[in-house]
Amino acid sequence: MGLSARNNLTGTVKSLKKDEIMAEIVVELGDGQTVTSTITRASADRLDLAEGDEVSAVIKASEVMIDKD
C-alpha cells in the first residue's frame, strides 16, 4: 500500500490497552523514544495488533498544537 505520509517510525508494540470503543497503543522506537497512537478497537483488531509485535507509526499531521500552563 502506498502511503502519502513521510513521517514513517519503525518500532515494537509495548503495550496495548482496549477498551470497548478504543485502543491506546505505545509504540517504542529503536532509539528508546515512544509514540503513542489511539485508534479504535476495531481497527486494533483488524491489524491483529499485540504486544512485541513489529509495526510502523505513519504520521500525518497538519498541525501540531502546544500549550504551555
Given for the second form:
There are 6 protein chains.
Amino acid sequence: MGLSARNNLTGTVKSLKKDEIMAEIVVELGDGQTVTSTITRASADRLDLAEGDEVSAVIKASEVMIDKD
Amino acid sequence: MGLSARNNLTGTVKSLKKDEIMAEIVVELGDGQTVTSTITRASADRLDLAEGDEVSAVIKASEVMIDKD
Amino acid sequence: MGLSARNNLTGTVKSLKKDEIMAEIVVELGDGQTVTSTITRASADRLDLAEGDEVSAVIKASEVMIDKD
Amino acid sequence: MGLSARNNLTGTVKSLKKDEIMAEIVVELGDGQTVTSTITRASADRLDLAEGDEVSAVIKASEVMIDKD
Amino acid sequence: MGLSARNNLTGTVKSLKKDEIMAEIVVELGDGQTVTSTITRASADRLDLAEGDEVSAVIKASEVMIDKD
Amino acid sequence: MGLSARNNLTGTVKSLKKDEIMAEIVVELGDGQTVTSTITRASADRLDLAEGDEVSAVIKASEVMIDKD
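Return one more block: the form predicted in complex with a further copy of the same chain, after the form predicted alone shown previously.
Next comes the full complex, and the chain you just saw is listed first.
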C-alpha cells in the first residue's frame, strides 16, 4: 500500500551537491517550481542520484507550513 | 530578506478540515499536484484560511526526502 | 531503489487510535521495544491500518536525537 | 519526569562520522536493526560520543511515518 | 551527559489544551516571549502537565529556521 | 497575514559557522538564552547572515518537545 507520507511531488533532479556527511538535491516539478532537499550523502550515494533522474520529493504533512499574504 | 526555508510552493487551498487542536489543509499547485499540511487549528484560524485562498506551502529542506524507483 | 530515509524499523501494529484529523500508532519491534507514530487519520485509513499488521516505522535521520547518560 | 518524546530506543554506537558542522551516528538496537541519526558535530563532541557507547535514539512521534506493503 | 538537542528553553506552562490524540502547550519564557508545542495527549498526561509548571521547550537545531527582515 | 508557524523568537546572531552544505547559527534571545539553528549554507548566504544581525528563530509547534523534571 505504501508510505503514510501525504506528499509525493514528482520531478527531475536539477542539481546535486555533496560534502562529507550531507547532500543537497534540487528537484524541478512539472510547473517549473523547485523543491530543495537535504539528505545524508550516504543516502544520495545509495540511490545513485544524478542530474536528470526522475524522483519524488516525499514530505510528511506535519512538516508543511502555510503562508498567506 | 525573508525566511531561510528553501521551499515555497504557491497554490490554492482546495480543502480545509479542523478539529479541536489540529487543522489539515490541502493545497493544489499549478501543475495539479497537491500538498497536504497539518498545522494547529489556532494558526488556521489566525490566518483565516478558507477554500480558494492563494497560499504557499513552506517546507524546510531538511524535511524533504527523495524517492527514486 | 527506494526512499532516502535511513531508518526503517520493522514491527507489528500493537495499538491504533484515531480522532478526526490525527491517528496514533504503536509499533512493536522484534526486541520488544515500541515506536509510536502520529500520522493523519486519512493516511491511516488509506493504508487500512489495523492491530497485528506488519509495518515499518520510517524515520529521516535528521529527526533522530541521541541521549547518553 | 522526563521528556515528552515518545520514542527512546536503546542501543550501542556502531559507527560515528564527523565533518565540520554535522555528525552521523549509527546505533545498533537489541534486535540487530540500526538507527541512523544526524546531529551537529558540536553535540557529538559535547556528549563525547564514541563507538561502543550505550545510548538512546530519541524521536518525537510526529516524525515517524508508517510503511505497509 | 544528556540529550543531543541543542535547544532547551526554560519557562512556565501558560496554557494547556487537550483533545483525543493531541495536546497544545504554551510556555512563557523569561523575557515574556512564548513557545507553543504540540505533543501527544498521552505524553502530556504522562508528564502530568499543568498550568504553572516549570518546563523546558526542547528543540533539535535542524528544526529551527531563521527569518531576517 | 504571515506564516502558520507558531514560534517566532526574536534575537541577535551571536555566532555563525559554515561548511560546504550546512550553516550553524546561534541566536541570543532577550533573556540571554540561546537558540541554535542549522540551515543550508545557501540560505545563510541568501539572507547574508552575519554576527549582530537582528533575526527571528522560527519553529513549527509540532517540532517542540516538553521536558519536565
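Computed from a predicted model, the values in this text were never measured in an experiment. Numbering follows the first chain given and starts at 1. Throughout, rigid core stands for the largest set of C-alpha atoms superposing within 1.5 Å between the two forms.
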Q) Does Ile21 show a Cα shift reaching 2 Å between the two forms after rigid-core superposition? A) no
